[in-house]
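This document opens with one chain alone, in structure tokens, the form predicted on its own.
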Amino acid sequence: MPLTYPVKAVVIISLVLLAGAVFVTLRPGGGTQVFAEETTVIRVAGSTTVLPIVSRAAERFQARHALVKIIVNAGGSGVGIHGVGTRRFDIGLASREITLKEKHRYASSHLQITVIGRDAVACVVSSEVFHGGVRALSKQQIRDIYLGNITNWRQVGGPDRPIIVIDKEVHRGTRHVFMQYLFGKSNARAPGARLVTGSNNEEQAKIAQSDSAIGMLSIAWINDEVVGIGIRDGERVIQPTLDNVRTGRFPIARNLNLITAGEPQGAVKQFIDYLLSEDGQKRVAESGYIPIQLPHTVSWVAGSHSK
């Protein structure tokens, strides 16, 4: 049977307004009346460290705002900053600070930072290495491993096993902060590395699958198979714990940032305000990071110092 006029009208209008919410009522006598509300899409991408927080928050925010759609993707801090700078994304996720070069490159976009939490980067090893005796390393020892000067775990008190050094892609915020701490240079080369990974999830899996690996991860990604080791500083050893980050003792701490082009407006501002609210900050804590409202939040950011 051919479609009647009212049904045809509904089909056509539904296709045209696919990106919005469409409401159709049938009038007495067969006519139609259409009401449409546009759906606002917020495009978010960047750091895989910040991503779990924003993903959790997006679910709760969308449940309360039916006409807002938040699309969250990974890619790394550099991707998030570049995406906002070129207006491809509404919010960039960054687990490091914006570099001077990026500020100049995207000057016309007036990049703005909103801090939503705190984190630290831990030097991590395969559980077999940890249980084999490597519980802490000095900054110099970690440097020498990444430079290729130390190549076997027995050289630092561990098992007689070659070290598998895992690096990260250069645009990753975790690498930026880790290398800044080790070498005073965020883009320092790591000639000792045998493998380069991308996301935290990917690096975590590679280290867990190995029995002799070392790498760098947000402390929220530490588990029984990928163990964070202490940083030896003279006679003391500083463990990668949230408490040591809160008090400023752990030396590789950082802010977790949202990047926008200028001051956030409209639905983007509403979402960022939610992340800064009490409920939004609970998403920070449940993701394994430190909410910014807590007292004694450390202000030192790895990447802004050379020592």
Second form
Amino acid sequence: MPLTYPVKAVVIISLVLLAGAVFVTLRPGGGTQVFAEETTVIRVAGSTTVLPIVSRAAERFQARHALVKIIVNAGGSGVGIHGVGTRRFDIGLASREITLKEKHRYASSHLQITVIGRDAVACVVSSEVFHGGVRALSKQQIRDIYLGNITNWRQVGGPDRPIIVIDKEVHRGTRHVFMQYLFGKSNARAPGARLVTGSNNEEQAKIAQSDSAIGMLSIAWINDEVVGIGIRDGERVIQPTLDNVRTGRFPIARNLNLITAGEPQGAVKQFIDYLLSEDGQKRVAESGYIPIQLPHTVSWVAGSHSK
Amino acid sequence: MNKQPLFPERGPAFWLTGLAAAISAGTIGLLFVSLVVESVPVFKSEGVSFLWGTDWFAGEVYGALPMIYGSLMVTGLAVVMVLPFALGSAILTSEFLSGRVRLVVKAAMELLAGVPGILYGLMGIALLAVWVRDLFGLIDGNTLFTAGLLLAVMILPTVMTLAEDALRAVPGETRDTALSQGLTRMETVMQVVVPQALPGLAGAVFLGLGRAMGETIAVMLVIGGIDRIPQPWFDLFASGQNIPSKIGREAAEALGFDLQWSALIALGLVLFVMVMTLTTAGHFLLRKAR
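I've shown you the form predicted on its own. Could you give me the structure of the form predicted together with its partner chain?
Full complex below, order starting with the chain above.
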């Protein structure tokens, strides 16, 4: 059969499209992508604790800089650090420090930390447990719950119900900080756990849904259903409040970090500078976290409480 | 024309479609090969204990058994729960409904089969997990049972419509003959039509299982996410983990690095083999039925 006109046309069009696709895909790019000469895309991902600040800030920033597009994604601190280390993101969000292992792994990316706010991780329980009498726990009690030595709320002055212990994915920033506090080891195991959750939303939802759960959550995510309890230290009970974090009394505090590969530059630097400006710091407060008073860039002396 | 060549016509259309087919087949082959290659490091480091180990902790030890167990358990549960409903409604639709009603039911089922998993997942976490907890008096509703139930709901349309096809494939004369011999409608269906359609029905179930085994997001939201085999092992009301959910939770962090990545790929390989086996068996049985 001779080649008919429509078939020819289809062949030619397909080949042209294919060539175009190959050209577009193989075009040199990477790092900050530049479209149509002017629009700059900033790719951001990581900690769901830091995310609300950055989404709020991105909205404002984009309103003022029409040529910058900021794409914000979740995933967790580990994902944020990994993504910047492998240059898939321009800014990684981390609610913990960079571990030694991560530092070695991404040595060639020269990870830089910029602190944009302060936060604390509270031990949270279902509201039913709180109203059932559990207003505070000692470090040892929380430790025993996560180890599976204490399995009923009755054992710590609460209602007679089994404890649903909620753990988080191992790379999550909140878990690193919480485990570091409890066991002195950011990747300690929690054999008492019954559920493992990922993002703050997921953990918050599962604790709210239950009437006997315990978990770990950034204080900005505490609400009527998911109540932050005090940490008992002898006679003293320290409540998870912004004031207690600010004064350094509450023991499980942390920095909220932006991670970049090397010194931030161009639009990325502009955006980070905005986050550190007065207006940007208002977004930090608006999201329920503590603004840092003096904007400063800390080059990575990280690992102060991570291994 | 006396002798048919293997490829009767080798015009441009042949080469073009041939290229498309080769790319499709090559993709599967390449996928399999890269899964094998990338999972070599973890098998080297963990040996067979990768498959039999019950302990998984990123950066320390990789034992996949809890995930394999979870996958088998939830799909097994799903099939047990879906079978009576899918077969029942397939028999009703194929044997007892009039042509137009049948078409409406079929269209609805096929539409349902295309509903994205995330929607089932949301329903699962918002409603099903709570119902299961309250109905069975559990302390928590995120269990293997919940995941199995959710999967059963998800694969019901697929299994039902394929099973219905299998029943329809039994020729009309068979029914007429049976009826003319004095068998009742029910006897005709149960003793003549269903036995003849059996391979096809099995195929439908296998294909449904294949979908259930690979489902990620819906299961991830209700299974509990803990890499542990319950004590005792048949306690379905405990939380667990299946392979897709495990990969979903850890992949973004491990992307392209270290043993953890290799371990996740190896998990993927195990899943690939399991799903391929089910799907191939399903297609084989379905073809035999026609």
